[in-house]
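Below, in structure tokens: the form predicted on its own, a single chain.
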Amino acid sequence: MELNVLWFILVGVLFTGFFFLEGFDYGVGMLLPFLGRNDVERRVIINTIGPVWDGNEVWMITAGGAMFAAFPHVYATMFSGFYMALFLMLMALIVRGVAFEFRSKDESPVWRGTWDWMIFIGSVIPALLWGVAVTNLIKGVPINEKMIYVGTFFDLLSPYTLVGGLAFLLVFLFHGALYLTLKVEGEMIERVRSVALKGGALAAVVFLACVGLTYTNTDLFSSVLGGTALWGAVAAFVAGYAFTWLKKYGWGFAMSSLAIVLTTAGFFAGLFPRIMVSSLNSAWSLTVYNASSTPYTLKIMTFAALTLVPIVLAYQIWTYWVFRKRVTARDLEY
């Protein structure tokens, strides 16, 4: 396999990666003023994702820089065109990680009221605005020949790109209370369990819309790979919200956790061999083969990644086992 195409596939695994931990990551957040009866139980929330949250958020950074070294004009090109709505979205998770230091530090409810909505806050944006990076990215954007993004802000905006933020934003929901029905213990399962099946029903409708508008909006389903994993996500989607209705929750989590690694697998096969469609013209799509760097640069690279992904994964499956327990009063540090 050559390396370009390797590593627009490792690329891929990142992201997916990503969305997959970080998803229910922002759906706890999303969660956390509106489950939360009182001081207690809100901690409770946030600890069920405290040891975990930033090293959740190492999978965004490195598919980042491996983006920046395997593919620099996609970088550059991205940066450059989607700056405004990353800075608000590095802008939301610096407020995020700020506000898990700092609520505890004070026991003023105003205080960590405020900081309980700045994590909601710092859940929403990114949610929503990674929605709608990946499916612009389908789309396409306005590149020119010289792989420049020429558009706008509100060129980033239309129905289909809003969608596409809106059904990411409800399914991360989702993810997130199945995973809170995973943590909690008493009588918040059944209260998780009923939001959940709300925001689920929601998220399905929503998640549908998307999905047939990349059907009419894109060329994703011309590639058999791409649609059929779009529509195992559909699938996925709607068995995780029938085992949450069974309460068979473990499962529910799981096909959840299916669906988001589908439809990111989805959209980069429907992508491949482009990274980011021009809809001025299809031929000055950013492709693995026009946009990487060079044989050596990937090269090095390859072995740098063989080293040290593993003891990375290793890492973290630990730390995921080591807080595997559910979360109760007695074991707040957060």
The other form holds:
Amino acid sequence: MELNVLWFILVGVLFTGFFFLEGFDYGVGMLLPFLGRNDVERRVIINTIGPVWDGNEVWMITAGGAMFAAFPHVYATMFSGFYMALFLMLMALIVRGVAFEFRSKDESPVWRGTWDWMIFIGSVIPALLWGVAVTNLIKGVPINEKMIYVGTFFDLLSPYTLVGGLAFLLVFLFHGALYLTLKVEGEMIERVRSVALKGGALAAVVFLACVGLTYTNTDLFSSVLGGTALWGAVAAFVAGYAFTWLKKYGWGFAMSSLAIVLTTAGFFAGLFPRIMVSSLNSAWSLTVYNASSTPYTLKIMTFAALTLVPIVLAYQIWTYWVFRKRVTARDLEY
Amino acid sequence: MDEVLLARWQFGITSVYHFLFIPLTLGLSIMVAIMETMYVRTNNELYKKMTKFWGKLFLLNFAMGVVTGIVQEFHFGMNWSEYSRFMGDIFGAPLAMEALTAFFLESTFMGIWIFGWDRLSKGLHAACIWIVAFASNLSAFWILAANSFMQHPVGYAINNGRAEMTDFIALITNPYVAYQFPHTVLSGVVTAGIFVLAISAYHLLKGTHLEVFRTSFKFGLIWSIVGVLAVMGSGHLQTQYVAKAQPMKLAATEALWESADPAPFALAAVIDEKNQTNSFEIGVPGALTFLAHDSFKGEVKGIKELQAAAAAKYGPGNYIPDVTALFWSFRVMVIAGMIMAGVTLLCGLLWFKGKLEDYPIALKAMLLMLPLPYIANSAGWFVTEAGRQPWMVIGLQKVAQAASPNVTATEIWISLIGFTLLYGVLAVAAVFLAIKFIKQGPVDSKPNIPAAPVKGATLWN
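Other form of same protein, the form predicted together with its partner chain, not the form predicted on its own:
Shown next: the complete complex, the earlier chain at its head.
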């Protein structure tokens, strides 16, 4: 396999891992102010993702780094083009990261309440913006012959991309609720289920609308692999909802995970060999060939990635094993 | 202000802020790991108390370092897209390697360490903080390897209008990084040492938690004395290398306008950049030559000659960095280092004689040292980065050519103001918490809340 193609797949895998893992911790963050009735419950909710959210976030940082190393033009075009969106996302991520650390360090209810809302804001904004960003990538944005984004921030906002943003947000919310059904205990599970069913119904509508608009707004479905994956994602989402209704939470979470994985895979498969589509002229799209690093750099990075990614996976899985038990009010030392 | 200048301000502000937290992370992670290891080996609760107390401050600092670090990664694409295009083939690799080898390790094992006190065996738990310490310092290596290319490009070829990597090994064995990495890591050691000493001194003065802070003070003393001497030595070696690799940076740092053999070392000077001369100067004759060459003979090239040479090689233009700012930043760094060395050695002597606590003035002096490593670290990075001007990558790309062509001044203003305000608010919050922890001292962990009986679902029901 050509290394350019391999790196397209690797970047796709990193983004898939990121949406799958951080998807549920964004979801948990969004639910925090609504599900936790008192301080102890809110701490239980935070501690379900406490040990893992930082490791999850590194999937995004690594995806960014990998794009820089393997497809520097994509990194340059996307990051300068989506400037204001990324600025907002960075502000949100900064606030979110410190909120986890600051939150429990002072007893004052105002202090705690403030940081809880910061976790909420810091989870909602990136989820929404990633949806907007990804749908823009597949729909196409104004990129000129020099690979430079020539639109404005508002060009990124269209009915389709806003639905895309909302779909990501709601699917992550559903995914996060299902994660919580596996991590909290007692009476809270029932409460989480009720939120998952309500939020999930809304998510189903918006997610279907997003897939439908993807059908009309992009050429993704002309790729057999892309189309199949996206329909598979819809089916997985519906199955996830049904399992939640039946209180089969493990299966529910597996299905919401599958829906996210298949959506991301479908987007990447439909894009190939393009990475960013130019809405001005299809010849100006950024592809795995015209936007990549040299074969030498790709070779070095391939050795590194193929050795290190399995190791990373192994110890991250081990983390989830260490913290496999449900979080109880006993575990609140932190 | 134009876009390039704004983008430079933004990079400067966010980098210096980020680097307020990094050195302490580098040094304190190792120190906490040693404390926990001593706890594991001796089973002495004192060391566990120390681990938890310093660990808490470490975590606060670590969190600030992590969140501000993401901004740094995004910067290159957002504000400096032409740099990313020109240099991506080389610069992206160490950043990706940092994420793969260090950042994943650091974040994952940090999470386990924070939440895993009751879930892992003692030894395994201590191993987690060692992994964090190792990964933090490895992360510094990758970033410095990337930065070193900008200071001193190696292992590349220019093809199709961009820099392409030809030798990865050359990139990571760049002699520049071989000098820069030890100096940076050692500055982290000193920062952690002074941090621990100053806070311990505070409690020793107040007479609170004496056992913990006497032991911590001893840790900090050994740590700082070794660190401060080593950081001076490594700084000297780095300066000698800069003399060879970046003569313009050295000349500007010394405000040496005319080439001289032997060259004096200016202790203080009134610099007249407009007329390219120093209107007043106190110097030590021959000392700069000695610093650069380890001998009292040898030429040090002056700014004017280097400017003429650069103009001949790269075309007309101004190749002189900000001489006044560099000159004074360098002196601030060196003087801060000397004061830290003096006070630390003095306290070490008093400690050795068992008289430290009889001299509250020595402890008060130690407490006052707390800002110095931060000042020295920031000044040091200022010399490194401002001394690179007007180049983004020395000899290959100028800063003015590196900026994003499609990002407007308004956008940079908004993000510049946004980051600055947010960083300001977070600094207040972090300092508030740090002061609270410090005043509180080590506490026994809270009694656990008895849990409700576990009913309900198992994972796969």
